[in-house]
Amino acid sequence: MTMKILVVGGGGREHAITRALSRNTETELYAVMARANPGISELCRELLLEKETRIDAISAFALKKSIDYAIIGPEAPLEAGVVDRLEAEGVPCMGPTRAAARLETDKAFCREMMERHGIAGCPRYRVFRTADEAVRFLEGHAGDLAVKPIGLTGGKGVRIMGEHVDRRGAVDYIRSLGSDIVLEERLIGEEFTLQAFTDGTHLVPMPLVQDHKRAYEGDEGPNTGGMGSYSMPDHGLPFITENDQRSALGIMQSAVAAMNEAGTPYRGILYGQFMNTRDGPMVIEFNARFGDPEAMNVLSLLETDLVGIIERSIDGTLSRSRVRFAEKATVCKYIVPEGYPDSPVAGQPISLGPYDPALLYYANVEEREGILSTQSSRTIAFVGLGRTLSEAEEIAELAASGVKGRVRHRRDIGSATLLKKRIDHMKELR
């Protein structure tokens, strides 16, 4: 029987989504986005263009093409309530409910969750429903804070001192924040992401990956919704400890229970982002779906089919032993508008050069008469997989260096040097 699944999205993260769920022969693939992916519309029976959080428009849809199944992309439409409107409609979805979603869309009800039960990671923090009560505690506070918004950004709302902003720079942060600020205490080690499939009570880790958010080579520049990411053949990383990597786990199983344990169970993907220091991981923040580099990399190395995964998800049946991913390293690296993340040049045709083996996601791209043009965020990611990581760093290098136009990419993504640079940085550490 022919299964119809909707995914809700229309970025490089959907695209991996929706060719890993093409590869499942028996389904039919539908779409909802605010503009056409020219990756997922090739791979879909049917779109709607619509905002993702156009709850109306969503489910009126997925009753009218009688969807079996649904998978949430970006955090909006999470934060919206999609999955609550779509699973009172009958449509099961891989993603969390709103209520449950607030892991990420409220930094503020994070911290306070994993506080209250007790959950390892949570650096120190403090919550402030006004700007100039934040601004008198950091005036105050001798050491480096992290200044996060309460709400979603994006992934480009944080600004640490010491790294993004200087002393008055905070300030002035907080103040053009105005409200429903959290202050956290400066993490000092190497980042990691931890992705899981859950049910509401298992968990299935995929493959670490690191992003890279900042927007120039060598970590300069403002923050980006990331600018590429990689993975190892082991599916860890050289500075993270097996202690550690259970460590992380037992976190996002901890927030998994809570939740549980709350009235309001969570179900599809969590996405662990950590700090690893010397003590160990600590938790900078959870997000409630695919991370986008990071979808990219380990969709590319999933081997068991997707649409088996999200109905074991929802039955509440997954189980570790039955999700393989290939053992192979892979480099995603973004190609990006000039300008961007602050000021991206749009509506600027791109040209692709040949970039075979490499793979090919869409993201923020318009498609007219068979020309590219880049819009106004990241443009495509290609991935590179290989045996070692230097491999896959040369598979999607070569193929990003070929594409033609007011364009660019971060060439050290992946290489020999910055991962070293990770290395030395924890061994210091520690």
The other form holds:
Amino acid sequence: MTMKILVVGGGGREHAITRALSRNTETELYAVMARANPGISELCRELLLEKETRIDAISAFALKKSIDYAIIGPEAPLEAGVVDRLEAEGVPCMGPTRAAARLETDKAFCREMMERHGIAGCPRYRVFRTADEAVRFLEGHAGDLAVKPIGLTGGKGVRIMGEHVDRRGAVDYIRSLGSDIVLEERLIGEEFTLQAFTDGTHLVPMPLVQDHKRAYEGDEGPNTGGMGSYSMPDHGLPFITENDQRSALGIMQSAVAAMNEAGTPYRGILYGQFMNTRDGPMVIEFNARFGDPEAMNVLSLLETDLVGIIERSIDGTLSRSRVRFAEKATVCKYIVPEGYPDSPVAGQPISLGPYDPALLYYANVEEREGILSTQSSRTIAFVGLGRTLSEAEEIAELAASGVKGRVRHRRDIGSATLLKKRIDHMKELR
Ligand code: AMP
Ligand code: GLY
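Let me have the form predicted together with adenosine monophosphate next, following on from the form predicted on its own.
First the chain shown before, then all remaining chains and molecules of the complex.
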């Protein structure tokens, strides 16, 4: 029987989701996005070109096409309540309701939930409704802090004292935010991402991934949505012990249990962003969806049918033993417009070189009469798969460096030098 599946979102992550779904030949795929993504478009029966937060239009489209299941890529439609609406109309979704998505969309809610349920890995934090109160607290506090707006910022809203800003800069930033601010202790360590499928009770972990937020090589420059990411053949990371990995999954399991207990069950993909500190993993944040780029690493490895995973997560029968990922390394490199993220040059033509055997994922890119051109966000991504990290890196780098036009990428993602830096940093801390 053909399954009709709707994908909400139009970036690199959603291209990876759509491609994984398309490996099941019994599917008929549909997608909603603001501007046609050439990669997704090619795999779909029909697209709805519409803002991903236009709930009415999305639900009308889903009903008209008799969609069986929907899967939600980005956070904005979750926050807008797309899952609540589609499920009310009888379309089950892979993705949390608006109330459950607050785990991502409301940083104060997330921290308060962790504290209330005694979940491990919660940094010391304070929530402030006004800038004045936050500034007063900061001025009376000796250590470095992370300054965060409570709501969604596309990964670009956090300022860390001693890293992005000094004390004066932190005060200015708090004043520019004006209200609804979280201040947290600054965590020191190495970051990693653990994503899991969940049916509201069971969690199925995916391979660990490390993302690269900073725009430039050597982790310099402003924070971005993520410039690229890598994962290892054993699905761990060389600076994360098995014990750390178990703790991180335990924290996510507790968060899902707590959401259940609170009457807002969490179903979909749970993304844990962790800082591996001297004392183990601490939660930087939860996201209510796959990461972008991290989705491209894990979905390129997924051997199990994603449609089956969606079905089992909806009927509450997810089981770890039935989900398999290839035991390979992955390296994902994003090609971004020159000037990204602060002043990206949009509307510039690009041309691709030969990229095989790398996988190509389209993101914020326009195709007109066969010509690809940049938009203001991340353009396209290449994923290399290999038996070793260096093999995967070489494949991704060769593909990325073949792109011509006013674009750039980080050459160091997945490199031995960068990996050694991470390992040495962790050794130094422990
Ligand atoms: P977020 O938007 O919460 O993912 O934060 C963006 C980035 O800021 C993270 O990937 C970390 O690099 C950094 N960050 C966030 N919170 C903290 C913290 N408490 N301590 C240190 N770094 C942090
Ligand atoms: N790569 C970070 C995120 O998707 O939030």
